[in-house]
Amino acid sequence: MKKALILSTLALLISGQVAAKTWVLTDTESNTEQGNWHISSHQLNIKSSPFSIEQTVLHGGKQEGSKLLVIKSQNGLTITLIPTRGMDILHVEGFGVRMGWDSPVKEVVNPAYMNLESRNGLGWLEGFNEMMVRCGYEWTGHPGTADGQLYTLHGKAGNTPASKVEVSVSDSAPYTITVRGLLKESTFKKADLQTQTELQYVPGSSQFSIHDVLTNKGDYDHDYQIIYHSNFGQPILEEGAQFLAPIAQISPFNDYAKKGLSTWQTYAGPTKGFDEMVFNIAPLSGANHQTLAAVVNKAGNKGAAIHFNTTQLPVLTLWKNTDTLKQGYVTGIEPGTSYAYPVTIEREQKRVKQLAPGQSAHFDLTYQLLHSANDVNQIKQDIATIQGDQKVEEVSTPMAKE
């Protein structure tokens, strides 16, 4: 490895942290560049574990100039993260089972071949095809338009490229990689918001966290919104396939929905013609505020859960696409502050949220990869301890119309 890759060593001993050797791959302040960029334990020598961790740049079609940062777990996870699209997972894998979908949308699309306001605001979905993609954070939900303005699909923070990039792993056991990410919604009299994102990943592990501050850095007060939309499809997704959560109400996002509410905790196979079907959530959460929702699949022996506080998330989107395997049979599991209704609705029913001159929001997931019946029994019943007694309120009627 080159001396010149390795940017800055920290000795961070302060307050109990971990002493980390850090590399800044972007860094737009210092003109900072990296390009393709590899490092691996062995290069680290650390025995245990091994671990590596690339960054590619993508060529060719609508992925020119894109980036993937690739950590690799020989005994754990595969975690494919993509700096220029808002520091979103493309896909994880590990243990026989992959965290992702098969989108017809196969290259990652750079954003400068996006045109988010295309197709009446759903031009987002040119680019979709992401495990983890954030929906956020000036606003998110579905286009709507609102004081001359059109609020396009999911927001902006989703295809926009990180202004800075580092990644650091600790000097000692358990040798934790973390990558942190830097994202502007900077507009000249509008917002200046700034999420600093943050994936925390140990060796050999079958989960990772995230952890992401956004900040208000404007003068004035200003709205926000998230949804942090996680997608899951084969080979978890499947006829039979279960959904689970413990739940206070659930509801139909539209009239379309109403039909499956009956069967909103189980999954159909990929089916022709099946339009999304899309149920509100309102979690119910255990102590210190946190709970989980996941998708397991038919024989119960793999799975995807999403660890989640309900202080910063206090919502929870279910979203159900299983039509074709070309169309993209995927299902959504989508904590967040917010429904996928137009911002407009949510500003009525008082679920967007603001942010104080300098006042920061902190968000806290954690995806666990589900590859066992021991697994899957241990969120059951993890889910069925905060269910408790409760009875799940199925209500029938949506709770607003677009």
Second form
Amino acid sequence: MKKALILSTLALLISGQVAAKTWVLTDTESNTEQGNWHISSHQLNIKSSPFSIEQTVLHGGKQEGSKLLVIKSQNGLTITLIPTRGMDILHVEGFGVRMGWDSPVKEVVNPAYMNLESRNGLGWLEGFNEMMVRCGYEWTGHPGTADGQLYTLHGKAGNTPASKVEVSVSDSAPYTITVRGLLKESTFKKADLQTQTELQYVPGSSQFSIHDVLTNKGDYDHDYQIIYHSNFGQPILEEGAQFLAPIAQISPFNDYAKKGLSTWQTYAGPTKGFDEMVFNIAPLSGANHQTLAAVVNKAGNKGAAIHFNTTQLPVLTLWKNTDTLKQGYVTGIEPGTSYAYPVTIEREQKRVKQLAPGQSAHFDLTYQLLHSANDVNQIKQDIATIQGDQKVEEVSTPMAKE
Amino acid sequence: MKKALILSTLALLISGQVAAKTWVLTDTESNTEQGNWHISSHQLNIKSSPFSIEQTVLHGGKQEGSKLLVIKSQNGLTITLIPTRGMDILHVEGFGVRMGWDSPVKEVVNPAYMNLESRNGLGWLEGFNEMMVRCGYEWTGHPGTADGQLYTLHGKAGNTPASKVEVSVSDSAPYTITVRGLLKESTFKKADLQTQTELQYVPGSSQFSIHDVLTNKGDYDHDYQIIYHSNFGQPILEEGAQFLAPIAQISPFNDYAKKGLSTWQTYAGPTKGFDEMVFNIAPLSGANHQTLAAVVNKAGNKGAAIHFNTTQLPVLTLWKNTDTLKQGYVTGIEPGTSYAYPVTIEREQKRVKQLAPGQSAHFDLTYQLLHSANDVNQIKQDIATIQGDQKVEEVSTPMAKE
Amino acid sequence: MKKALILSTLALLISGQVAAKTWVLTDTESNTEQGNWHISSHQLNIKSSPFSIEQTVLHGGKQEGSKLLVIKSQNGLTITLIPTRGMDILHVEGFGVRMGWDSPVKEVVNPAYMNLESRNGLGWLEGFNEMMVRCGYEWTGHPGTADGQLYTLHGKAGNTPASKVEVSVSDSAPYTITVRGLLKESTFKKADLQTQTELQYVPGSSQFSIHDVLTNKGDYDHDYQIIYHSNFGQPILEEGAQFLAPIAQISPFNDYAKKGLSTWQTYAGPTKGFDEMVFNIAPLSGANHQTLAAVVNKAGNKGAAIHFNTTQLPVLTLWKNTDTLKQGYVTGIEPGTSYAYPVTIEREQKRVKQLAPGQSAHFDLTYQLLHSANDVNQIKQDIATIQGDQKVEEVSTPMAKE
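Taking the form predicted on its own as the starting point, write out the structure of the form predicted together with another copy of the chain.
Up next: the whole complex, starting with the chain shown before.
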């Protein structure tokens, strides 16, 4: 406790009278880096729902110098964040369910070893193994050339080491844990987009929330794009697993996905030669523009749901990569401002958003681990309520050609 | 003192009978790295003009592993060098004046996180925030394709971690401080250009000098180019600030700069939409080819002057980037062997220089912080003396089209 | 001994009844990194042939964070491996001979500072100074564009930090030392090629062996290519030095090499303007497809031989880079699955090999340091035996145009 207190700064966060203790793990401005670090509910004299929060510096291979920050709730979830990779979430486990997947990339690659420009803009694939990657914010989507430069796959935020990382624990029940990370996409003459990421978790619960605030720190209007690339494999994904969401319209991303349109609601098992089918979805939303999307297993007692807001994230990409287990058997549920087309197409089709100088965009998502038939049924019901009588419009023609 | 002595090697530098103590902070050959390191005049039993010299390893974000080396003179300047970025100078402060500027890039980016090839050769902009960057030596200038390869913006020296760094302090008054750094641009079959950089500072004074020696260590003639990209913002730069230099000829770099030609002598305040205007200058020089250029504030009591030699650095680029404060309100005074055109144009126009095997080129510059009307007036007088009766030739047509 | 034991895991390697002690120096899975590490025969109570094995973390310049692993046999060889660069071999010394060469690149470059895509795919040259580099396995050869992407010079394995490194010493005479390193070329959707490298050395001897096992961990057939780029300079290489190998056919790599075809058996001294001549060789082999190739000095009492298997490595590239000493006076003897042509040509000419899912390819080579006329004569005799009566077919036309 002593050391933790010495290392910490006590911050009184007045939000609904809630005070909290805060530890700064990394800060470029004060040149702070805690490296290996640990705190526990025991040390904090919290009895209700035991937890620990631990940062570990990784070694070896291309993960040399990477960091993991693990929130471990004894009765709840274990959430593994990657401060050195855009505060991405590597995986989440709890209640016998795992949200995450098995990529052939096993290491948590330090961006120092990445070359996003390699493989004609597909270098990002050399580090991709997260449950959630921020694909943005300067650009997102498939690589393409525009303005004489290569826009690499899925942007740079997910390969940006956080400039400031802090952990807070509320002083009173339910002892909410907050992890904040600052991502800077600052390039002279090009961009000064800064994202204050935030993850909040109440120990013992089966969900956590993301509250990201992207701010244009520059003096000029600036485009931005974001896709919350959220990925789920076994044990949720399996033959007969279902994709669930309230939908206005769904269409195939490209010609190859056309033949999967009619079966968009279910998943194949691991299928050699399947590669990937991608679908563009216009989601419906309910009160306050809130909506959700989920993937659930065949038995309907395990799953993952993402709750989001369609004013913030108006479109949804469904990525079905039901190829073999070793190839990466995974589905992506990806709320975003854009579909995954190259920036040229997203511009043409007016999905690239803009921030005025000083303006911020908020992105609030809740990730929910479903671990019972009850959980799944509740989600189904919520979706049915939003869907109401509206028929899902299945459009057979892709909205663009890459 | 003990530890410092243990860590140090005592070097007797016989140059005008001056002995000095030398500390090796980094050396790839002996595998030396001091990391965080500190020495002070107090430890050295020097009473005259107190100073300290400190190396700090930086952490967090893209500055993880970067190093700063700060010379702090109590009555003089604080000079911050970056051993991991070409011995560049981040900023210089003293006498109530700052030489340096405010880039949207706040971190001191470790080159491990840079990709100079990105953004079609403009990746360099992701790390640019220094008061002085060495743009060279294998090439310099704007990106362009030649010999089937991309020549990236401003070369690689400024993003090269020094292979050897040493600090010396003379044993007798005025206890001159010398910082040397070795930059290697060594690539099998391509180049073996090595630059022994040197910065000298006399504690208490308001100027410091650079003595760089570039040597072609290879067995073949090799081209080289260098621009000493020296950048100044507030408080020197402001509306009505003046650019001063003895000039034979000035011309706009491109069509956009044409409309700023007539007002080259003064600066606009922070101006939204200004972007940048660049001017190519043929400087005049005085005795021994010595010349100077300066930027001074409106009141004429603050400024920065650069003294250089036109046999070493025959051309001068004036970069007026008087855009908004957040965009980077800054002017560059850039003595060089080349203008900022791509290598193809610099070759055509015969400004690319060459070194025979074993041959060296010397670059000697003095940076002077001006902190009184007296200082400024002296500089004006020196410039007037060199300019004499010669009229500045203003050429309205750019000498090349990028 | 104590510390070493604490640090170590005791592994009983049952291979021909030989038990061994094993130390894990690096392991991404268990997040192990020993950093500076040392073991000696003295500590292990081994008396026969004294040795030490030492890992050192390097600092400064572009070698910051690189690691060397040095096997030092008092009566035999000193073998320097680079765990952070594909388990490459920097150099080997012993018996008054050095296997290795002098590149203008002196530092052991950390791949974090490399950009293989730079210089239009020749970025690899910024780190090339090894006696042996693994050029593979996803691709090898000269850069070229295929499938819309740049295949960079000589692939990525040689610039891949090992994911697992372990050192073993047998428990009984002759106390064989084994160094294993795991190289992962794992990219989502692209490749999952993993190579378990192994070097074995018997203390006191003048040779060591390589046993690499490349496995396709993916679920799809995957191409692979490999060239064991093995490089020798002074004191072996000199004017009048000889290249020796049993050969079915030799041809120039390109038009420039045509004029060197008739003198392929001997080397020029350091020759300004020579650049490089490359020859494609179809080697002959003897029993069990074993063959060898060697370079020996003029006096015939110093040399380096490589023993390999033509079912594993069917082709041989001879690289004569007898340019000046500073430019890099060196010859490459390069057994491989491919010649050094770009992948497009290698595909056309059917030299690109393939592994089925789960399938492995083995590469077994023995590097022998020759330090007496006896050694050299034995090699000559072995080559003569394999060559027999067969005439070397000298083909004057290159088999492809780059």
